[in-house]
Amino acid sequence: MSIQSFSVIDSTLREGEQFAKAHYTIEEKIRIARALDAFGVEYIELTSPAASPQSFEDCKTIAGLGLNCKILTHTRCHMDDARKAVATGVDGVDILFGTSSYLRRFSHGKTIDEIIASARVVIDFIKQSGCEVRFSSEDTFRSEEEDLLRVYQAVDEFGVNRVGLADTVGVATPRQLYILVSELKKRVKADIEFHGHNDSGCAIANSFTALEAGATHIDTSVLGIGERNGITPLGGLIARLYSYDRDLVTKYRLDQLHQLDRMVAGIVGIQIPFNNYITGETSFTHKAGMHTKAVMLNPGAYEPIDPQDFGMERTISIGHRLTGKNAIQNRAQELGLHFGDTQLREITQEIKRLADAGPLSTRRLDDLLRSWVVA
């Protein structure tokens, strides 16, 4: 199935608040919410207003900002939580219930029948309050498929807007995602949402596969921050979709991704990883001679993503022992210098020899090129 329409539910202000280093002030939450809205995400998900008195007030504040995107909050499938959620003025309430044997035994202790009965009451209340409602099975991929389908079909009949698949501990594989989403598409009328943790490194692949199978909503967070190793990173999902079909992401302000990553990194006190999707320091740096030659002729030879679309710049690394004559010639031309083929080969070998002791700074490289002309 080809990917068509989908929505991003960004959970930086919910899942991201569960990140070990996160403790947002309300001012920081507002900055993040406005930036996500400017980027173009369709939904922002907030911490449950039942979590603390400040969480309740923060939820009300964000819901009242008048943003273009819809504001959701995430709560237990419990009437007390649902009442608080609705009272904040959010557009939708995301409720969850653990369906795996682990959570049924060690968390809430309820049977599948009891889960369905509780869900009916809470879903009816949220719908009557005029809010969207999503029901998610927590720990979906350690649950029995028979149990899952019973619950999903029941809540679908209750009229939920979305059913959610949550890879709560990050153990799902893309194959499992495709099979379950495909089967669920046959069983329910509601939209399908996927929330994937990254404990085993499959969050982006799983999210993409869920969309291929027919899911309609993907949960993300900026830089992937969240509980433990976090969830599907917003930039990573964008990179995967862009490299598949860039038309899928033209609805977002791609040039704002770097600013968004930097802002959230600063707020939670971390660095953007050097190899971060799109916005990492080395994302568009080319070094090996064979690579740089091809990139200078056609960047698409080694770049599946155009850095200009994201307000980023390409870097051709030159002053090192892996450099090639084409990179040297390109730098010389930028300096207004011209070498014959023999000279170019000679100076390239000299740069390689010198660089065996360590990379040359741009200034030293430029001085060497100029001195070679004089010589």
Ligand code: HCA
Second form
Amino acid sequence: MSIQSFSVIDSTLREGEQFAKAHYTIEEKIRIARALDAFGVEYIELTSPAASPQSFEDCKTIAGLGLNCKILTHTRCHMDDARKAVATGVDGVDILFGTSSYLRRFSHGKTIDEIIASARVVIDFIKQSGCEVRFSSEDTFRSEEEDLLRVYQAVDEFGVNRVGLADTVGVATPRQLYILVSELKKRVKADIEFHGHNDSGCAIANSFTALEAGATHIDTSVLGIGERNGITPLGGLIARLYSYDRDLVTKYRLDQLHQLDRMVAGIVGIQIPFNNYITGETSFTHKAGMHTKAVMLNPGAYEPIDPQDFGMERTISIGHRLTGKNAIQNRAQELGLHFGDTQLREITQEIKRLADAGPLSTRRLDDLLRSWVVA
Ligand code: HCA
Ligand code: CU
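The form predicted in complex with the named molecule is what I need now, so please give it after the form predicted on its own.
Below: every chain and molecule of the assembly, starting with the one above.
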């Protein structure tokens, strides 16, 4: 099935607040909410107003900002929380209930029938208050399929807008996602959302496969921040979708991604990882001679993503022993120096010999190139 249309539910302000290093002030929450809205995500999800008195106030404040995106909050499937959520003025409430045997035994101790009965009351209440409602099954992928499908079909009949699959401990595989979403598609009318943790490195692939199987909403956070090592990163999902079909992501302000990553990294006190999707320090750096030669002729040779679309710059790394003559020639030309082929080969050999002792700075490389003209 080809991916048609989808929405991002960015949870930097909910799952992201569960990141070990996160503690947002209201000013920071507003900055993040506005930046996500400007980037163009369709939804943002906020920490439960039941979490603390300030969380309640913050939910109200952000719901009142008049952003273009829809504002959701996330609560337990419980009337006390649902009442608080609705009172904040959000557009929708994401509720969740654990259906896995772990959570049923060690957390809430409820049977599937009891889960369905509680869900009905809470869903009815949220719907009557005019909010969207999503029901998600925490720890979906360690639940019995039969239990899951019963719960999802029941909540679908109660009229939820979305059913959510949550890979709470990040163990699901793309194949499992494809099978479960495809099955669910046949059984429910509601939209299908996926929330994937990244413990075993599959969060992006799982999100993408969920979309391929017909899911409509994907949860993300900026840089993937969340519990443990986090969830599907917004930029990583964008990279995945862009390299599949760039038209899928032209609805977002791609040129703002770097600023968004930088801002959230700064707020939670981390660096953007060097190997981050799109915005990492080395994401568009080409090094080995074979790569640099082809990239200089046609960047698409080794760039699945055009850095310009994201306001990023390409770097051709030259002063090292894996360098090639084309990269050196290119640098020489930038400096207004022109060498014949034989000389260029000699210069290249010299640079490789010198760089065996360690990389050469651009300045040293440039001096070296200039010295060959005089020689
Ligand atoms: C958590 C809950 C959650 C909820 C996901 C969802 C998860 O463990 O804190 O509502 O879809 O990963 O299960 O983030
Ligand atoms: Cu989560």
